[in-house]
Every structure is written in C-alpha cells, then in structure tokens.
Amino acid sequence: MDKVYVTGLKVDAFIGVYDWEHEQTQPLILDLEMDWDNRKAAESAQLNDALDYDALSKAVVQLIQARPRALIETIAEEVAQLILQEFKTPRVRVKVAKPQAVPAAQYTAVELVRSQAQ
C-alpha cells in the first residue's frame, strides 16, 4: 500500500492534567502516515484523486484547537478517527509529541495506529 505522510505537523493546544496548563497554549508535534492507494492520482494528476494532505491536516488543526484535552493519547485518538472518517483512509498512523511535558526530555509521545476494520 502506498503511504503519505504529514510530518511534523506543529498545533498550539491548550493540553494538559495542570490547572495552568488550561491558561496558555503548548505545542503539540504531530507525525502523521496514511495508507492511501496514489495510483488513480498519479494517472490523472487531479486532487480530486489524491489524499488531500492540505484539508486533512486542516481539519486535524481545527480538532486539535476546538477544545481543552487532558491528554494526548485522546488528540492520538480523536485525530486517527477523524482521518479515517473524514478522509476514508484504510489505515493511519498518529504520533502526537509534546515537547514541554518533562523538562528533561527533548518531548514526550504516544503513536498509535488505526484501521478501517478496528
């Protein structure tokens, strides 16, 4: 299976378990893989045709940004669900990094992965 990837996609959220984690923004980094079957675009060279990694990243941006969220592992979740919904992806992979969780550490993450069959 063809895959595409969005790397390293930066959301400002406000996240966290903490009282004044729900008073200012933290970064989030997310790491995003989507299984995705190119070859109709390839042949055609429509958007139409392809995995619009623009809209989907977008959309995963307004998601992220509608609302406060304790943890990541729920982002991880509701991100994967709304990729396979709204953008009809067998399979997808989340990484979600927030690098201000453990001051010694360069960031921490969950990854989970999700398919259509799940």
Ligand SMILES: Nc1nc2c(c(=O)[nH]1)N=C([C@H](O)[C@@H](O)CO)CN2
Given for the second form:
Amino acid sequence: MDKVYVTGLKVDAFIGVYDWEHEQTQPLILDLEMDWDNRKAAESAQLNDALDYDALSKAVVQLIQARPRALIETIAEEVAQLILQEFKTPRVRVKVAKPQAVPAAQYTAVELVRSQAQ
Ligand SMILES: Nc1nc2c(c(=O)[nH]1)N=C([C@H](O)[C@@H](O)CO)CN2
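Can you give me the structure for the form predicted in complex with the named molecule, which would complement the form predicted alone we have just seen?
Full complex below, order starting with the chain above.
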C-alpha cells in the first residue's frame, strides 16, 4: 500500500499527569504514517483525490490543543481515530514523542497502529 507521511509535527500542548504540567504547555512531536492509494491523485493531479496532509495536520493540531490530557497514550489514540474517521484512511501509524519528559532521555514516546477494522 502507498503511504502519506507527516513527520516531526510539533504541537505545544497541555499534557501530563503532574500539577506543574497543567500550568505550562510542552512540545509534542508527532510522526504520522497513513496508508493511501496515491495512484488516483498522481493521475488526476487533483487535491480532492489526495490525502491532504496539510488539512490533516491542521486537524490534528486543533484536536490536541482543544483540551488538556494526562497521558500521551490518550493523544495517540484520539489522533488515530480522528484520522481514520475524518480522513477515511484504511490504516494509520501514530507516534507521539514528549521530548522534555525525561531530561536524561532524547525523548519518550508511544506508538500505535490502528485500522478501519479495529
Ligand atoms: N507511558 C507513559 N508514562 C508516563 C507519561 C505518559 O504520558 N505515558 N507521563 C508522565 C508524566 O506526565 C511525565 O511526562 C512528566 O515528566 C510520566 N510517565
């Protein structure tokens, strides 16, 4: 299956379980991989036939910034469901990294794969 990628999407969000995390935003970095048949868009050159990564990215940022969450797992699941339901992709891989969570680590992250069947 063809893919469409959004890599390194930075979103400032209220995210975390600790009190101090409710007072200030932190960056999250998202990597998104969507299954999509790109042949129709390649042939027609119409954005309507493509998985619009610009519209998708904006929808993801809006979702994440809509309200605070405790865990990055919740963000990953909600982002996956948004992409499946609103953008009708057959399958999506979502990785959510929280670079400032553990100072000694480059980043912490969770990753999941969801499809229309799940
Ligand atoms: N699996 C997870 N573990 C932890 C999370 C998380 O979102 N998923 N979050 C925290 C805290 O919010 C931490 O990031 C503060 O530095 C701890 N563990």
